[in-house]
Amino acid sequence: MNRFEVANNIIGKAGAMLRESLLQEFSVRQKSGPQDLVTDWDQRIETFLRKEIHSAFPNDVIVGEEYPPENNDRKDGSAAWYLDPIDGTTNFISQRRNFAVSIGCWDGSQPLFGLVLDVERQVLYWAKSGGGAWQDQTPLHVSSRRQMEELLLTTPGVQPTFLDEHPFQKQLLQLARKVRGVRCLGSVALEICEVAAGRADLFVAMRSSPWDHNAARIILEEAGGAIFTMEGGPLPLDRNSTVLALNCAGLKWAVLNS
């Protein structure tokens, strides 16, 4: 199997494991605070994904949320995988829905493919570089809405986006008053996919990690969207960042200057 086939196979297995886990008790602990949680299933799923990937591609680099990279030196012909075993852990714990498994694969700075599985709904968002974006077997495309009063804004957290003090707080409060509505799903990967699917028009996050967005960003761009930092620059591949995802690049300055 090639890398995409491996990813497609293991993300389905990971989803089945997580749906089964919802019928069981599991442990929960805080990482940095009550809004930053981890379960034993986050670690089990990432361990499973890492084992399967390295079994097929032992020279590839894996960057995941729960464990440090196992191999930092890329060899010729290798790729880098970005894994989030449960994107939306709080939702997994409290709602038992609105959480995802996310797998992105890159060759240096070039995207290869991204997959985001909405676990509870059993919906797979995916894209190969140059091959368009898909929800299962249905093609995806961003919305054609361009006027500020038509736009639906989504964000993974009300507190960090609108309530906590940060350099963009005033700007985002003004933006929230101009758009049609604001929604909060609680999963970076799924919310970027909502923009890719045309069910939202822009997405903002004050802090996102590479494993949160490096799969979904491929899906968004293949669906016709664009993604930046909140400063308007390129979204980095390998470090934490703010995120601004849009249904078209032309909206960037209208949003940043709102």
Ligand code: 2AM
Given for the second form:
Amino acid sequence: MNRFEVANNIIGKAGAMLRESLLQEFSVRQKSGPQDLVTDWDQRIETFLRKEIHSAFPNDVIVGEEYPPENNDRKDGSAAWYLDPIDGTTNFISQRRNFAVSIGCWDGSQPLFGLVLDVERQVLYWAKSGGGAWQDQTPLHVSSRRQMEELLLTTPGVQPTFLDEHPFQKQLLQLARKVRGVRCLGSVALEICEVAAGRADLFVAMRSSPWDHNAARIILEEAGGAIFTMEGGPLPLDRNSTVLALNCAGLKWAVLNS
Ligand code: 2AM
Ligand code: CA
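The form predicted alone done, now the form predicted in complex with this ligand:
To see the whole picture, the full complex is given below, headed by that same chain.
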């Protein structure tokens, strides 16, 4: 199996394991505080994904949320995998829906493919570089909405985006007043896929990690969208960052100057 086939196979298995887990009780622990939670399933699924990738591609770099990176020094011919076993852990715990498994694969700064599985809906978003973006077998396209008053903005949390003090707070409050509406889903990966699917037009996050956005960004760009930091620069691959995802690169200045 090639890398994409491995990813497609293991994301399906991870989804089945997580759907099974929804029928059981599981323990919840705090990481950095009461709004930063982890379950045994986050670790169990990441361990499964790492093991499968490692046995097929032993030289590949693996960067995931729950464990330190493997094979940090990249060898020729190897690729880097970005894994989030559960993106939207709070939703997994409280709603038992609106969470995803996210697998992105990159060759240096070149995207190879991204897969984001909406576990509870059993919907797979995926893209191979240059091959378009897909929701299962259906091609995905961003929306064609351009006027501020017709845009739907999605963001993972009210608190970090609008209530916490940060350098973009005033600007984002202004933006929220101008757009058609604001939605909070609680999963960076699924929300970027909402923009890719044309069901939202803009996405902002004040904090996002490589495993949160490195799969979905490939899907968004293949669907015709664009992604930046909130400063308007390129989104980094290997460090935490703010995120601004758009249905069209041309909207960037309208949003940054709102
Ligand atoms: P997680 O569920 O994998 O933690 C809403 O909380 C969204 O922001 C989710 O995608 C969540 O990912 C992500 N998130 C939560 N805390 C974060 C943090 N400290 N840094 C980056 N992303 C975070
Ligand atoms: Ca996670």
